[in-house]
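Coming up is one lone chain in structure tokens, specifically the form predicted on its own.
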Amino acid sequence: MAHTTPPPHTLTINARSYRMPTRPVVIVCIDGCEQEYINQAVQAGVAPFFASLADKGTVLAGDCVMPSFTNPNNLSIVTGAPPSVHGICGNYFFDPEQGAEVLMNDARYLRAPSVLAAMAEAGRKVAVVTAKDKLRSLLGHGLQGICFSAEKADQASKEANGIDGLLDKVGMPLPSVYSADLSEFVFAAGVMLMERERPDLMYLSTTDYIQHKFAPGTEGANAFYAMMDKYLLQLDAAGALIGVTADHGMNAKTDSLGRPNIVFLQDELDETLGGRTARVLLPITDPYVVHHGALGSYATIYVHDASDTPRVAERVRALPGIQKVLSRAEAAATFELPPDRIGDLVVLSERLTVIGTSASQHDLSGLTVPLRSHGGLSEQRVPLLFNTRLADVPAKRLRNFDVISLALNHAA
């Protein structure tokens, strides 16, 4: 078949075609947004923007990528592709080149370009605002435009971030990384950018600090969603086409008394199979562990002697609270993961359970409320919301990384 060049009003990136925006498009990733948070805020009467979508917009749901963590899903959203394509399969992984466990927040680990960078290269004005700085270099890789984090907004410069003087322009002080203010800064900055720069495509990504602390319908959760709703109303009034999704959901990970349900997997394996048999790695690990103690519902295991892999898998499957144990090949095929970055086994825990390494390695002193976390299949369902009607929505399983395509290609 002869190669055909896409018409100039479209862009093809990672084997998907996107129409160029004809009005400002704002894509919002609400970190940790279990759908019930929005339902409860609407029911409480504090979220008029979200409430309006039932009549004037489009309300859908989709699945996030696995593991249901921040980095893999944000990168899937901005590349329009699963981790098998872009390469980011956790916040943390074992890098065989370094022979060490490292954060996967360096752009050198990224294997695919983003829609954001491609739009900017095609001459469109693009802006990215993320809450935590751990995502900034990944989301901004190759991007000629504005890209900064709320966490380090005071350090933003024209040269490095495409904009300076952010605290004065946004009108907020630098927020604490462990606060709702960090996400509010993202939205306030988005409104400021819409007024001053009017980008063609803007990506706003929040933090799940509140969702880790407050269940849907609680006063703290409803206040947070009311705050976001206020800024979304302003972006809507400015004429933006808005698409909202999440990187993952969130669930309680406790027993009936509110005590954490934890499988300390490294301790279990060391005790029953002997030390040095296998290494447990937790891809949820990042520099911000106060609100979850580096505990999530997904883990990988590196087995030191390949012949021991069946024995390790059998032992893990027998543990209470474990939902699935998959081989490297099974996990890569089932969850569209890069096989060279996921270990010999992938382990998922049940909805109310998290996985740790050794009890001595997890500091839970920062957990002032019952543990809430994510990472498993139980946190995979997320919202896909738009402030306009969509036409010809594909009759297939929708994913959170379809949000940019739906906004650009299917808006009425």
Second form
2 protein chains.
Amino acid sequence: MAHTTPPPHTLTINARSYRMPTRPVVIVCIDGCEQEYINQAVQAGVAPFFASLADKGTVLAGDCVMPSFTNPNNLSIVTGAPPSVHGICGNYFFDPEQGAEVLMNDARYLRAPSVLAAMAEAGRKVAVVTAKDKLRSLLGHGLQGICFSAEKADQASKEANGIDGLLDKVGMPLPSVYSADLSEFVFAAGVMLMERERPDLMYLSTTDYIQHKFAPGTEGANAFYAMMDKYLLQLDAAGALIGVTADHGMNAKTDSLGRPNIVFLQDELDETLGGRTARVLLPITDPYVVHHGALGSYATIYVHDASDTPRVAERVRALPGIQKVLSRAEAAATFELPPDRIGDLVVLSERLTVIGTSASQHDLSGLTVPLRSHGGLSEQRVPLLFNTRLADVPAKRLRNFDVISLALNHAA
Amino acid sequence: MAHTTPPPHTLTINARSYRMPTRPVVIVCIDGCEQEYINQAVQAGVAPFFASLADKGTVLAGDCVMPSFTNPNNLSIVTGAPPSVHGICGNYFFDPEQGAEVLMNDARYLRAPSVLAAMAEAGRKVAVVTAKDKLRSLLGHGLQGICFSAEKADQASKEANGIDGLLDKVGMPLPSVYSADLSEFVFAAGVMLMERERPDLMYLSTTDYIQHKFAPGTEGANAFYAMMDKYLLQLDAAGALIGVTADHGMNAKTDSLGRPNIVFLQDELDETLGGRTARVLLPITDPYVVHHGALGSYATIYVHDASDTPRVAERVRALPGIQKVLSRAEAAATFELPPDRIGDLVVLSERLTVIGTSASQHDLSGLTVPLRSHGGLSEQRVPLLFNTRLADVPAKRLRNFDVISLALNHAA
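Having seen the form predicted on its own, I'd like the form predicted together with another copy of the chain now, please.
Okay, now the whole complex, with that chain kicking things off.
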């Protein structure tokens, strides 16, 4: 193969080239998959697919994009690009023109096309299955193919989703949005699609309901990974090239007795600087917060009067549990974020601490088990696993959004 | 109580004042006790003593001293002071006069007296039980009282240890140095001593054999915490004021399949800068390395020619997995370390990575389970737990070496 001209049958999207799949490629994003979950499941002997990768596949790790949240990372994975390119850097941002917090779950906020859509446009069969419906519209934007969520599988139609009759075809009842079944439905649908449709490229994206509740190696976690392993074995047996990564890791955010370590940032700023100085926004906030109470290790701050920014930053930096405070420009440069959709300051808390706004604004009644969450740098390291040998893996910092490129361009 | 003059019955040691105990005080250092171990054991319902502390006791967290290793922290706990005061900052340092790596496990390297020794000198009955013998001589330095290790309990004599016939008195056989039993012997001995001797101040220090092997919430870990909880209930029932802390936390240091993430620092420096430029020393190295292969998240570097120090630092900073590189002066100031016993550079690796010297120097055959270790900033947060309410806890950063002061000076 000559290296001076692009090989045939490639497509270029967001300035990266991808070879066309020569066998079915399945990219799996396991939501909240701290690497230790896989390690412990393998140790427990319940994950033969994962265990086999040391010998017959490729085991790497990479960094997810910051903030280590679901939407920015799923969008990075399917576009092969950081949030500065695709525009999605959280669930919410503050729109100064509207003077309001704006939900970023709508496809009109997307600034880049996905590899999925481009692959479909190039005539390949593409399928996307998400756990929650909130991701479906973003991931399916511009996509001619199959695209549905487990959450609304009962409402899927040929017109809107490229497939119908899902509950029958998958052979599972509609799962609850707060359940391990929601993710199992994603995998069962993936296996069904591989049998019935044999897509050239399939993207499966789970939800981290289990990882928010169970620590690596505990019974609930091992059962979940055993379930995924079973379906991955089936996809593997069907001849698929499988690439597995995660949107972010997951860590305990509590003290010795499981009580959450929370910095209520809005309260702190209101008390020390006055109530109108700065507005704290938590981009993790979304319509499904029961399992984490909208508490993560990342926040943005909008400062009403720009001249106050340095003293707000100084005040936040001094708080116990805070790891980093970056200006808008620093955060945009360091984490490749769109500067117009982050605050004047970006705040990260350390591994065991989360950031809240005001104590009165967080309903913690849904936290029936000790808080586990994400959002910070401590959740940036994620798996990059393949069921085949890769060749010529670039000797650079790998990212979770390299997963499609690694699968399509580097499979031996 | 007047605050202008010291209250009666206090002693001052290493510039801190301690009230004399009015009931038996037991300070427990659980080696490698990441807070999540306690949280998960409480969640599993196997740790009623720990679970009770939320209501009837005090649950705090503090930072251990860096490096997050056993000896520096045990010495800090018993002296109430950082390594800059007591002098012990690892198991080894490089002595330029001798031109050799020198073991720091000998009491002649101690630069400060302990609260234990001072309390005994003031006429109070003091007892110390360690798991491994390496700590016994350091902790018992200058102490008139009972002091022995579980490891050599069979050799204890009245003359050398203040007590004999230990296997009979404790009612357990001599435990293996690599076992959970070694720590159980410490607790069983503590309960025996409370019954027979009722010491005014007792220090119990376990070993982290279990924490190096088992993740929080897994069966092996929960069984270990259930064991400790059972003995703590007995000490509690005997009327002891109990303070629990840890020398350091513990984290997985592997990839998704449990393979260690190791930066072989000596190899990296030899390859890029030449073999005589710098010498990497791992202060975690000790005679008992089977369970961690001498791999932790902290290293020091001695640079042969001082003018090379900046480029060595620059080279190390660029390595993946390295979190921080500090000069001797920066490290001494930041971590309160004795500058004459650390290298020209101090290196910390990030949570999931450990530092080795040369691949050929590490015997990993003893790592029968995926590596879990410590040494870095990611293992700095530890529990500070008390079986009674504390009053007037200082509103400052708490340290594990505040545990004796909190127990003696702040118990309600």
